[in-house]
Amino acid sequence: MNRLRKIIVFLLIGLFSAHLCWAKDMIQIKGSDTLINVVQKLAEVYMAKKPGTMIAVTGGGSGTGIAAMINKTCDIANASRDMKASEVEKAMAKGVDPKRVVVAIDGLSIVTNAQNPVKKLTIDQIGKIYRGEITNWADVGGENLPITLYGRQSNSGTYDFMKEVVMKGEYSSALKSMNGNAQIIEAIKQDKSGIGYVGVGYAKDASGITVLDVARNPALGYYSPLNSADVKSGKYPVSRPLNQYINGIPTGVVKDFLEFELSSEGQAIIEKEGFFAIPEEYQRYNDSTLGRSYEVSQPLAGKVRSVQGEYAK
């Protein structure tokens, strides 16, 4: 019997050893658990286009991502915020050029249980809450209930874009550190007092949950991430473009399947899977990255970054 199983074992490996030899072309790609979902999606369809490609999606974070770029051991990182100062740094000291692609574009949802009565909140109050200067759902029009913080943890790129873009300041000690935006939407159905965040693609389907109307200044209104349009044209305050990046201007396969996430057929996929398809201005910066004719202007520049903009800021 244990020299049957030896014999299956070994056959189990030729058989993964000739699957890879039989895939003529490998991508790796790491980082953001925002992007992995709608990524191996696109994969999943990319590989079915083309036999013999073979594309490996992984999670572990945005940071985790961009450091697995910077080290060459990835070609490619799913990356939900702008990559850090001290990470350009690294990469350039590493011989790596660091290029943006933007893939998509998020409407990061702020969720609570669904038996909450709040429907709304401003930036202000998010960013007190998550700071832990509001701690009662009572004080922001609910009901007499500590409030329950769930977000990401420390190596997560939304992690960084709420401490940065939304509070503007240091995390309550009191934050629930979950790996995933899938786990914090399940904390939150068992959880009433509960708050948290995710990527708008993981909220648009979920049951048990309300998605919050926000307002960056009330007397303008509060907009939903759940509306296309007032994400795209940023009335709704905390979207964000969601980003891949790349050591140097891309060739090969790596460019076709960038090429292919960013076609009207992959778009569709990325508006499928919960996401929004990005506007014009981000296909024209990418055209740059790309390596194609078209260069950025100068007011487009200002819009949408350069790596080196991002990093000065």
Second form
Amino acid sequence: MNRLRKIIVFLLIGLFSAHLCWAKDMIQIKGSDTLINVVQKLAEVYMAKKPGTMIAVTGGGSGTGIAAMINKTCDIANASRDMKASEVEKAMAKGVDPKRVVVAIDGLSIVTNAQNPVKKLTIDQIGKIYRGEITNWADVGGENLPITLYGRQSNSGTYDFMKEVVMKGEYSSALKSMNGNAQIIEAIKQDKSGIGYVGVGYAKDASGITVLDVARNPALGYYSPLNSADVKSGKYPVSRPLNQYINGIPTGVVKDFLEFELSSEGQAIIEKEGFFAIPEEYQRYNDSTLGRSYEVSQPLAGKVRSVQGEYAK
Amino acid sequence: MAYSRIKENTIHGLFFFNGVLVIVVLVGIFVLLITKSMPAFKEISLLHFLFSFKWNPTASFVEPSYGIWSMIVSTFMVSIGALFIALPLGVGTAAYLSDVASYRVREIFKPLVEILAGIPSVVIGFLGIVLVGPVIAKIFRLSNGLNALNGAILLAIMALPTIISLSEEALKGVPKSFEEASLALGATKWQTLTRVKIPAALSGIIAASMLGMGRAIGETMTVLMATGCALAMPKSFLDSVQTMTATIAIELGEVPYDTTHYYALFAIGLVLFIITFVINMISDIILHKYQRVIK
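Now that we've seen the form predicted on its own, could you pull up the form predicted together with the partner chain?
Okay, now the whole complex, with that chain kicking things off.
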């Protein structure tokens, strides 16, 4: 009797897990730690609207997500940076055709402890601080206090974005690599000498920290990433597109979910989570990726790339 | 008759297979590590790899560099630091459990120590961030407590169960006659414990601490969370460090396959494997010697 019961339990477990595995409408999303909360939120709302769909959102960093997409172990890769040429090559070699959809805009926020009197920095100063050329707050108008650098681990898209676009050089070896945006916020709250960078969605409602105003050049003025107009107009100098990569033109549930993210409802959720809705150029770029209108193609893609290039300046 | 013999043989074969499987897995891992890490040394010299300070394989503005010396130093700082904290605590607890505690206290204490071994390392790492870190920062007047000392304290907590259980076994293994002789000569209980029993069990205690250290060296999640993960060469226990295990954990997830960086990560794994292998072997040798002495 007992054995029979055991067998039945095992059979049930087996059936149940088989059901999970074979559920048709299962989407695996993996990657950027910056995007994880907002995509999780989008997925929850979407699943509530479409019962029967399962969306699993996990983190691990942009690099991890892109690698998973290339190895076909996830349907959508969240990435807070663009795919590198080497990654595109690798994808092609494996027969994966990566397509990019821009789902949100992030004003990458530079944060310090609330007790730190420094409230604004220039891009140049931020670069020098992270490259280890400025090591004391006194050099940027603060107290005589050594700067403690907090950053992300090298699998993070934000880590790469900072390095390639903001710092244009290598990180100081004194950088403390933290496991995610939330951990950076937590560390900065406790550390009066700390400086860190996080996606604006993480900085918006956090207490005990200052979100610095940043200037491309002091003459052009300092802007805050918390002001959505300044981020969208590009006055805030370190904004970036948050991407999702898929293999080929999407179909079925994946397409439906992407459409939902880009709909006004989805974009409203993104704004509510602290990130920013995508401007028109990206909307048109996404249209071409999603196969909405094929006539817009190469020239526009070029334009979008130049839009991206602008943040670099 | 024939049936029972078949059964006997089958079971015999099954157990033999299991035993061999363990060895096959071990050798397999070793071979994998060697074959995957060898290509790294086509591009990096072994000397540079082991003794250069700079690890920056994803450098895009300067030449990538693959030196792991600061990580080796960090790993040893954290695990030897852990040993220094855990050894007196562990031996003290073991002595208490084996010689002082009443039967009832012992029966409550021992399972509690075992439970300590079952706490997941992420939880201990979290403890390091929210509890140990701020305390260290306050005591040493630092801006933050994410440093080698934090990692050492956490690893000490994780190594304690191993050290306590094995040291207690060692103390129990000291023949009753040693204790009786000491007491008969007029020594107090304390003198007997510190001058007779602990020295007699010393090799067992050393073996226990080596095994505890072996565990500490391989520990990943806790140090990843609590030590700050900075690649600079640490100057003191109050500097942030990044251990070898943390580097592998951080970078292996996204490293492009079959690149020097990829092979170099396996080479770190190989170095780690050799270190723990040597430590386990030494503790095993000491343990055997000790068992022979007692018998």
